[in-house]
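To begin, one chain is listed below as structure tokens, in the form predicted on its own.
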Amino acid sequence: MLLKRLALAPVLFFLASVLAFIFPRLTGVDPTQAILRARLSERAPDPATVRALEAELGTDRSIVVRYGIWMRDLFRGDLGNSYVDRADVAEKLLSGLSVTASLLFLALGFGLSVGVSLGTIAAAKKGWADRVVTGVSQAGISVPEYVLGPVLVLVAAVWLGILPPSGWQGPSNLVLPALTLAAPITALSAQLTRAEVSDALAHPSINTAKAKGVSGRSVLWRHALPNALTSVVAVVGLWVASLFGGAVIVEVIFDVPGLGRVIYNAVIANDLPVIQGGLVLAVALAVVVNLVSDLLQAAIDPRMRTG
């Protein structure tokens, strides 16, 4: 299992790589005159500049050999230098790396202990949890980032005054926005978790356990949780994936300086280079997630191991 989700990573990257080349410049934008608005504002460039620029950046070579030229280039970790301010690519990315990863994970880990948990008790505890619970979660679902985030901060910033609204200054101003992504996730690990709590608790093994004296606590967390964990952790590269696209707006809602944000400014200033850079690293960690999920569920369930 594991050599085949290693075979497919390298067939995923290079048509990632394909389409991060490709698809910016379907927009129509040309990097020689973005750079060239970005460093010489309203004045005019002379053609002696724009042809010296052209043969720098190799625009004026066919798209094939552009493409060679620039794979070599992110083999060797170079992502070439921004067209706005000129920093390189790879550092820009990193730093929003950084600042991303540390968000996503408060996200997911609360998510995912919360809406877990939530999940077993409304399978476990039938009637007004389970109403409770699952109101909730359809309310985590249907709530947007964008909805959700101005509203927490009108909340906890604006009438409560107990948190920061926006900016990067320190561990409070994670608060917010990990709570605006955590949302879907808790709602989704909810109410996948009571799904699946409630037909493994149906099933005849955990009658026959209970007949043996095994009591109902140790049923629920011992035999029927771990049979949900399997279809949690299953889901959850799709899940960093889909937090991935929220941060960029939870990131532009709370000012987070992520990678997001970086990937934000560089479509809203045609930087090409940042915004290729910025779609390969984002499919790269895309798949590193996906093939960490599928060990992590062979792990607990044994069935994958053998199949």
Second form
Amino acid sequence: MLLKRLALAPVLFFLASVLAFIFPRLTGVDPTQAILRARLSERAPDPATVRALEAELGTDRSIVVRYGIWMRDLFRGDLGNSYVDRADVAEKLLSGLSVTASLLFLALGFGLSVGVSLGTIAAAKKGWADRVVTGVSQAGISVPEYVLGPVLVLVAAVWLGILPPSGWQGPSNLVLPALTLAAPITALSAQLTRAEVSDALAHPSINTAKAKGVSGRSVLWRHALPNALTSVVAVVGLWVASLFGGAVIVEVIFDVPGLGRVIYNAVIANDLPVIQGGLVLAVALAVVVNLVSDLLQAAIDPRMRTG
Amino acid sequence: MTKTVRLGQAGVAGTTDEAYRERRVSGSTWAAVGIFGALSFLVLFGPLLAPHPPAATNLGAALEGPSGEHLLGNDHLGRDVLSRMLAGARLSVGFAAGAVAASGVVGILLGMVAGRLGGVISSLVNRTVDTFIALPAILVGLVLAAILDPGIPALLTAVFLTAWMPFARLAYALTVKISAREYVEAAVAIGATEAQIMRRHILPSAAGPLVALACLQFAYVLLAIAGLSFLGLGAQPPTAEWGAMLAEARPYMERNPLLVLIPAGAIVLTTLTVTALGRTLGRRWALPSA
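Given the form predicted on its own above, I would also like to look at the protein as it appears in the form predicted in complex with its partner chain.
Then the entire complex follows, led off by the chain already shown.
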């Protein structure tokens, strides 16, 4: 199982690189024209500039050769320069990635710890606590980032005035975007934990533990919860993937200079090298996240190691 | 996503008290059915009820709050919010329904064919689904918007490309499970073709869980459509679409918070309703809750 997935990773990466490479052709955008438009806006380009640019881009060579050159540059960490501001694409993407990563870690950490605790309490207490957690998490899943984000801004920034509505200057700027991203994670992990802990509590081993005189609290947190966590870990990889989608929206709403917004701006401006680099980076990230989540699962759940 | 695998082994619901309670239709389900009915009515007849043309501007009355003439107030161009919400209902919900139908048909077909024929087709479909099922529609939409230019075609393609996979996965699991039953074996024995077996034996038995999934997918697709339009990658202004309206209202939310709260509320209410229905149906047909 693990090996099979490992073998798939390079294939996926190759497919993604081909897609990223031919991407400019799919868009039907002439790179020369796109650069000129981005740099000169409405002014008419002069023919000498056009020729110089074409030579610089190497548009006259065959496509296979160009793919080879592109891949070689890719492995050297050279993703070319932005059409819009000539900035180094790799640097641009990596600085965005570091911002997005801090946001994702914060959201994931907050969402998982709160969600798992709430789910465990709901499964153990039943009654009204269960109903509240179930209801709130159900609602949390139905509230997308682009609804929660503006509503949080309205409440915390406009009405209460305690947090900045957008920007990226200090730690206070992290709160609203991270909360917005964490909401679905909190809800999903609460639901899943609740279901899994309920299942685990019904397992015969729990009766054995109780019969041996283990306290109720210890049964819950030391025996039932670890069993439940294996399935939470199993889906965290999938959640991280959807977090990247959410990050685009959150970064646009809160004006956060993360990877999502870098790519979003590139799409809006037809900045092809940035989109190409973003595609490659996104696939590489997805492969790594999947791998880490598989390894994590194997570490937690002994049954995964053999299958 | 290990959940669907468990579904394949879930079997027929039992007859214990637990199973009875799970099948009982709760009050909140009836509420969901009621709201769903009202929403469907608005989608079908909303534009007829709209008090004003949704695109008619009146800058003199921009950002005004609710009044007798404009029940939900006006937006930044003085357009009637109620009329735009009604026009948007048809667009958001209509597109979501269309996208779910199209992706459902393709996904179910692929899943059934993979389940019946096995071999290369099965591994091709299953590997594709395993690999790409977590791909967020927003990211696909971003890439497609760069290729096709932002707009409705790019939006619907992105949603379709991601939405068919859960259908294929569930249809595959159900087909494998149902194929082990004796009546399918009997059908094979009397020489029924694969097409006949799928249509007359597999599909009717698989329909329940698939309909439940379609409800959940409807919610997912609705959120994706509104999200992409919110980012300016789907429905373009001046089109009235809930996500696009939300995005247009953000700069003015200090002066008229209702402009944000109304489309936001509509999106959440619709999603909650459809999800609740999907879950109820899912419990009835032993679809897992996650």
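Bear in mind the structure is a predicted one, so any value in this text is a computation, not a measurement. Whichever C-alpha set is largest while still superposing within 1.5 Å between the two forms counts as the rigid core. Residue numbers count along the first chain shown, from 1.
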{"item": "Core-aligned C-alpha movement of Ala241 between the two forms, 2 Å or more", "value": "no"}
